[in-house]
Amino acid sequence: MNVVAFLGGRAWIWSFIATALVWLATVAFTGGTGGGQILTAALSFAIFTVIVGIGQMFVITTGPGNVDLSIPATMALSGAVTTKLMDTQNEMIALGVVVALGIGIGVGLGNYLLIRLLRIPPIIATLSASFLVQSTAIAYGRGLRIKPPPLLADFTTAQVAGVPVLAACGIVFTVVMGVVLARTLYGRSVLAVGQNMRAAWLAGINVERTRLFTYVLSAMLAGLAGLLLSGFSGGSSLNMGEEYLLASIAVVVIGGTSVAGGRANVPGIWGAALFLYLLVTMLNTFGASAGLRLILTGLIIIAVITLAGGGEQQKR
């Protein structure tokens, strides 16, 4: 098989071939000190990305226009509510996990509503929802800063033989997610209605409520982050959750999901947050400036999107 061939029609190879490219890059400017140290660092903090990743391709694959902007506050609610909730405790963990999902679903309910009842665009729905969240809370955190049960910080921050644990198990949870979009009946649903939504419906396939566990999903998973963040990083707080406001849109895109709806990469997710992780990283190792590497980042983000889905996207 040809290998032009075979890298054009995996799209979220070129993620890989991206984060490669900048650890080599960057173990070569070192003198090929610290590249394990590196690779570590860049799993333990790329699975929160992944896990809201996941949840904003599956909203932006059931169409054009539909994406969760509310991901960071739910985030910041989430790691409000559990850390006051589970107030240091370990036996409190369970009960902390259910909230944080719970808090998603009221969440993801009231995007849906939004969108469905009041016709409003969902880039407006659930941007105009993250001012409701994040207003929430502010108003329950007033600022405070508990830090999480010792089981928790110790499962977020574990390592085994240089490999995050909960990296690992965010790569099992890849997979999971992977067989739900691909074998299951809600999976090949959002697919269909990202590629079409009125042949979708003609098929029998039931749009809304496929629309509405999409929004839920993406708001659960923003939840169980916010959790886990908070664990990770000895504490939650309100600002938590905004890097990943245009991170969750980014590695969809770069990963090679289409934004046209319809076709959605998972592994994509895992190359894309690693890559913007060391692409961070690699241009910190060579000195550039605060604005140099904006500039950078912006240019190579956009040539590995170029390469991932571009000439793809202009055919459909």
Given for the second form:
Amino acid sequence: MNVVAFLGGRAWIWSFIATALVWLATVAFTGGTGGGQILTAALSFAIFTVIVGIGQMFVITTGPGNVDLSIPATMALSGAVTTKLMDTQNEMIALGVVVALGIGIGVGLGNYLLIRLLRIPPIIATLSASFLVQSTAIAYGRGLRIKPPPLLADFTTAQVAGVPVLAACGIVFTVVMGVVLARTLYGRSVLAVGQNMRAAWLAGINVERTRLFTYVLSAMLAGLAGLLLSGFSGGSSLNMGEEYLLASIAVVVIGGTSVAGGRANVPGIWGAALFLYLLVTMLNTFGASAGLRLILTGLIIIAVITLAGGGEQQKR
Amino acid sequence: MTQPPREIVNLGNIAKAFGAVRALAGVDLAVAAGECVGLVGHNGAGKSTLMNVLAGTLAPDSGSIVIDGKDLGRRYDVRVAHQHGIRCVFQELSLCPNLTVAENARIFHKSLTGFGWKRRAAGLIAAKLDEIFPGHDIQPGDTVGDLSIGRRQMVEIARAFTVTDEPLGLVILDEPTSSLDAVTAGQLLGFVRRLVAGGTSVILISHMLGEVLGACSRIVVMKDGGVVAGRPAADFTRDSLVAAMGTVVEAHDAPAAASLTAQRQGSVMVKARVKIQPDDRAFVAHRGEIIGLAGLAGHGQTKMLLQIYAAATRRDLFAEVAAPIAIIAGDRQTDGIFPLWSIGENVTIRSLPRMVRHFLIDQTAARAMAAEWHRQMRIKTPDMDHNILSLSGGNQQKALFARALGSDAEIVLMDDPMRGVDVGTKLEVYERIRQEAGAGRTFLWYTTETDELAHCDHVYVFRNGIIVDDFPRAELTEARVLRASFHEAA
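Same protein, different form: I have the form predicted alone, so give me the form predicted in complex with the partner chain.
Full assembly next; the chain just shown is listed first.
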């Protein structure tokens, strides 16, 4: 009973347990070599999923139907605009960050206005907005691959004792967002709106402002992730955000956040992001073919969600 | 009759605990055929838990369940209960809001299959609604979510009495009239009397003691998870019933009209007009007044309150609000509670803005507020950190009262807030509202109970969405309210 209560209150533990199991399986297969490197690589790649995943988590937590599908397009636009703007010069990085966040604010506002003024369901609004944003990125970038400023490239790839600096910053950022969710008025408002929008309005919460902030936050994080990812991968590309569409939603769900809204789980985002990366690594190590890899990835994600999230949601 | 009536249900020594809270401590209850048993007691006395056990939705920790002379014990669940003709109308309405009235009727009756099931389900529910609530205006094709809470309750009640292939032996009505106005409640009680005369049994749970005394043949009183009294209804009076429940009865009528200022005065806190009002009658509330909104359920009172609530945060051509505002929902599942949160979080949410220090919510202040209101409203829980759903319905309502009364609001709107609240708590809350009004708070109070209007300084009667009459307390009579509710006021 107590164990169940303990685990029930900490749904994120499952994603970390799954991560540890996958890692152990991989290391056991390789006979103990490369365990540390695999972890370093996992942290390096997972951070981008974490950044956009946290934005997506806030959006999904504001209630059923809320989802941000414009994340990949925002990442692409932000990467294209900022690499061109910074033009490999270190002193332009600060401006690049401001522009990346500004693009996020713009996209977020656009998403919200479509949802609010035209009363389009968020899934359609953000999807159609993403076509506009993606086309802008194509028109603007023309597919040119410009290198990032050296300082940005160094920062996003730097490691201290095997720990990527960016991932360490990401952990601090995650803690901050956890505090925002649990201890600030905005965080409480998100959780309240996600449980019952009408009750939240009647409890004196500014529902529309909360939703606006949330869509803007998600797009800002996507913009930032686009900038950092173009630094990490040596330049932006128009399809670099593609895999983050499903990944951002998957980490939210695997991480133990309720898809029905009102219950978010910040640490679970990390567990889930690491799990997703290590899962692919494990299947690669086992020498699974691409088709088999996708099938197994799908099945394992279903299994984890059933174990971690399913039981909890049925209780509601 | 020489033969004693057949016993339909016999519950023996039923016990049930939720964690540390002992909801039922060995309860015995027997119901005979053609008997109407009234079940009364405070919020959290265990009435709803006992009925959940009888309906099969909760398994007891121990005890025996004998239905029609058969000991069903461990194999008892909702399906078995239905097969033996036991139906339940729960306090928390259980209709599917996204389905129509007819489709909800179908869920109840597996035998409605094949071509034309929708038509047959519609006919079934419409006939029963006509029988119980003549003159109702509910269409079988209406989506349940669009109906007011009162109409949802009518559908829920009518559905419980529909019969297809399973027998109808005993119907449990848990607070059936809490959202009904006086007229529909009277129709229901009349129907219950006819039904009982025909041999069906009914268990009626209600905080309206007059209903219980009038409709039931026997009354069982529960307190703290046990039965403390069970006698024929004729042996009880309203006062002895209240005493048996353990409430101290004071001569506690509304204050005499003389103590009131005849002239309405003070600064205007709320001024609102109904958009479709044909004359220039306006809805006005002054500082420190308690304003009643009366009339039949669903005739524009809630709409008026929501219009006033919305006007506090955005400009509205028809309503002006002069101070911070809070609302106490009556439909607590839809408008009130946050089901994932603790009792404390549910109470403090409205007041968090004033607890923010350096962008963070001051947890100590939030805890202090939760503890303070735990005491003030006597919310029945060992710990305010427990989930809000661990509370009985009436105690959830107390938490909503605490949310509004503990806030900085100078105007408090109440949307028929006494649903499922027991007599003792009601008296405390009435007293509290009077005190707060004396201290300058303004209350706008929509109620379906005519008795409660006696606490109001001024009453507005609504019919078909417009104000048809308004008068000070000195002129309040039940007859006048009813007359205005049905006819154009003179």
